[in-house]
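There is one chain below, alone, in structure tokens, taken in the form predicted alone.
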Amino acid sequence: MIKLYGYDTINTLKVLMFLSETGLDYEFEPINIRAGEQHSAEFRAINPAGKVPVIWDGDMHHTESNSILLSLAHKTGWGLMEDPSLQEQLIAWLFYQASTQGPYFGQIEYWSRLAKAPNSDALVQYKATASRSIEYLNEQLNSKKYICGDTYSIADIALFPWLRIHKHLGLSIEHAENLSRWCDCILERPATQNSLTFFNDIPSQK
């Protein structure tokens, strides 16, 4: 059985969505990042970087959410693309999410809600770059149901959680019709709803 170490984080939600889509059995181990449990010696022995999520798949611990998605997809055969060229696109989207979308949106979260000393210039800058990311994704979804075509994949799972909370971040997708449709489509999936129900209950589990 898979063991998932996580908390109520964007990256933990990605893994929960995959597990719900595939119906894989898993055990959830909450690591309360607000209490600093990710820095404990016990958890650092699992992931020296002190980050969640981490999974144990019976053979080894896997870290970094998009790498976890890719590893699970290869093990199960779910969430990948059959066409090699589309699979290359999928990999590129995983890198884009980790290197561009995630950092842009994460910096908005930091400067608007977490930073001890506000920095309005930084917030304006990152909102502008995140808005450009929204425009780019909207363009890429023109005439496509999902980010790599007609098939729902781990690339969609990777990109969705930050966009789900765009209003919380002070961002708008009102005029990004393709992206809005895509978000609604993913949100309506039973596996997404199941994941969010579990995800929203995480803080009370420990």
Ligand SMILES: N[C@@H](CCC(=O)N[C@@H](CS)C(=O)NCC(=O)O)C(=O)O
Second form
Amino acid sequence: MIKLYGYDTINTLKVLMFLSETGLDYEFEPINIRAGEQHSAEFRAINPAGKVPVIWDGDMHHTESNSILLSLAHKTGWGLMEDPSLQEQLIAWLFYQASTQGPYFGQIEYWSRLAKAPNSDALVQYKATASRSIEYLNEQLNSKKYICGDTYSIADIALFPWLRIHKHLGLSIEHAENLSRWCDCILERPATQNSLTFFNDIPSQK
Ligand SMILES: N[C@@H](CCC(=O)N[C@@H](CS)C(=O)NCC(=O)O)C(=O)O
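Condition change, the form predicted alone to the form predicted together with the named molecule:
To see the whole picture, the full complex is given below, headed by that same chain.
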């Protein structure tokens, strides 16, 4: 059975969404990153980077949420694109999410809520970058139901969690009609609702 080490984090939610879509059996092991459990010797033996999520798939430990999504998609045959050129796009979206959307949205969370010494310049800068990403995604979703076309994929799963909490980050997507519609459509999926129920019940949810 799959074991997921995670917490109430954006990257853990991606994996929960995949597991919920596919109905794979899994066991959840909470790693309280706010209490420093990611630094324990036991967890470092699982992921020397000291980060969640991690999965054990019966053969090995996998780290990096988007890489986990890819690995599970290859295993199950769910969440990829059949057309090779669309599959190329899907990979590009996973890289975009990990290298651009994730880090910049994450900086907003840091500078608006976590930093001990606030820096309004940093917040303005990261909000501008995130707003540009919102406009970009909105354009890309013009006349497409999902980010790679007609089929819901792991690229949508990867991009969704930061956008779900846009209000919490002080960002607006309401004017971006395609993106708002996409977000609502993913939120309404029974698998998303199931994973959010589980996610919101993780102990010590802030
Ligand atoms: N690129 C990694 C990022 C993982 C990551 O940053 N995890 C955070 C929570 S979202 C974490 O474990 N932080 C604990 C720490 O850095 O000490 C992924 O996509 O899985």
